[in-house]
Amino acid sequence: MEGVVPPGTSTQSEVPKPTKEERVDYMNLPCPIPYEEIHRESFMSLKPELFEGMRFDFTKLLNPNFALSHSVYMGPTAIPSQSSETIKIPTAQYEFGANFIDPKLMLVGRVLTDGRLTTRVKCDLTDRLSIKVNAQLTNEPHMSHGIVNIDYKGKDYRTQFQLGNGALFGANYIQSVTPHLSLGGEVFWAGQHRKSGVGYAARYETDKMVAAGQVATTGMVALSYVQKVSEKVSLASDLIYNYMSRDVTASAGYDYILRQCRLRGKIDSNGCASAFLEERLNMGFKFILSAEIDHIRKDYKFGFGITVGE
């Protein structure tokens, strides 16, 4: 009877041990994402590249670093009008592109039949310092523009300096304050338009959700929230409010990733609903469907496309 424990008593092993709280190492916080990408998850889910008409994209890989691309688009283009109904004219254009991608250098160029030339350059000078250049040249006067970004990636922070035509100057900074929360701010000056502004941003991220908020003295307030239901399903919502013009738009949508397709859809407070489907039929062959319905403006858009190559 030595091993028998009397009723109402408990052994020492049954006494629950107090759990130790996880201590945060504030000297080893993760590096946050860039300031301009704090709404990245909601943007990917709620704002796919919708189009109307037919689109065909072909990419030919010449070697591991260099590729050529061809794009054909045929469909209507909306033009400004004073009436509530949307006026569209049929258009067609061809785009030729060249891409060079290296671990420390990326060169992307596009030229269209209407005379527009766009280019992107990204060069990693070191593991922490990089330079990005975006430019567009057009035949229309005063429509060409260019901007240079200098990015520095610290251990637990990021900072960026911007310089563009029209006397555009800007800078932003974002810092991780906890393993899940990052805070940042920005300043900019547009000398050509005599406008300046200051903005603040916050982002909270876990394995299951991402919440971000942004406010600026220009009147813009942007809030977004993404809930990761599973590895394949995400629900997203956002709110954009301009307290200068009193315009507000809210939207909610979903992002469903299957084995061979991705389906995204949303509906906003203006009554506009949209859906975007990408179906991978074979290796290097993708079929795309795009649809958008706006009953208030009586604007209905439908498009389909084919993408060949990666």
Given for the second form:
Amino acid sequence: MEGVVPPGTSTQSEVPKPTKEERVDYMNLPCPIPYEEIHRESFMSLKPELFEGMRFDFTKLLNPNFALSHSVYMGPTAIPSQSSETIKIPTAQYEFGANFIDPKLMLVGRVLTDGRLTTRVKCDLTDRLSIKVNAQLTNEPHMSHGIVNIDYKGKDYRTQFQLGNGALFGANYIQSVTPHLSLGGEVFWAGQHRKSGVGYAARYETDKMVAAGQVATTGMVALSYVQKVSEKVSLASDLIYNYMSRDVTASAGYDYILRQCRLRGKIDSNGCASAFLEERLNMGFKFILSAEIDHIRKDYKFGFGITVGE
Amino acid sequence: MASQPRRGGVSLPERRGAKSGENSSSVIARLRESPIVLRGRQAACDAAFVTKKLLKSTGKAAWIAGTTFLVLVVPLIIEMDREQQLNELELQQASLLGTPSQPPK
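Any chance you could show the form predicted together with the partner chain after that form predicted on its own?
Expanding to the full complex; the earlier chain stays at the top.
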């Protein structure tokens, strides 16, 4: 993005130096991040996929575009129970998946041993219009759901319409206001649960930091701040407040991306400390370790795994 | 029979005089019932109670701090140490061979 050096500053003084204060060209603002990815950096740093037990993932590329994946998971799964104790039942599952990735079309499908099928389709119809479909089908009745998103990307704005089953309608819009700040809003209506809401979001980003905030009439307020301390280290913090149920959670964490590994650690105001380590071993696969300690509920979860392929 | 409400179960019940036939004004009995000794016993009970609670809460705090440190900080130290070793190795190789070495895959 080219900026214009303000004229007239150098006529009487010395040789013009390139100043940091360039005039902002409001006609050429960058395209903003999609609305649902407003908290993307803090989400990636603070919410790794913690798990308990053993995990093994294998991805094999048959073609430059097509890949098959096999995944085995064995470990205790928590059953939501009404009492304060968590009940864990050991389970084992195998998941088979196929991915087809093209510049214009992406198809991802996964099947689990308990009969659940998850699919994601993303299709770029033109340069600006794209359609995404997310669906999950299960054996149990009334638990399947699907959602279709239609995105339009303009020069410095994005809009999206959502249609889901259960009479779910949604729309959102986000616009770049300055080269660093973008503002957006959303509206949704869920027929089955008779809920509707309006929300607003704002995101301010520079090279070194990203701050994002989101408010919705469902009672959710989410604020996040990520500071990139160096190219290997970033620190993130996040606050989620529900003003209907007066429930607050604050968390802070670090994200170290080193050459051989990626380590993410986080501590929570619910008394949870967690860490997630992905280490690249010499033989071309990744070794994962996950740890989560909940001091209040005395629930300790540790897991390990191996990922082969990407 | 305890003469004060039970707190932590540390306090000892007041004992009736075992020697019931004795003259109640003997020196030892008088000393035991004197207010100074009573106050001293009460203070000792309180001190024992408070010390026990303090030890327990210090123990709990030490446990929480220790396990949180183990999960959050120890992997970080290990990984930073490995990164530093890798850097030194690369520096050594670069200075030996005179060319920048490739990072291991």
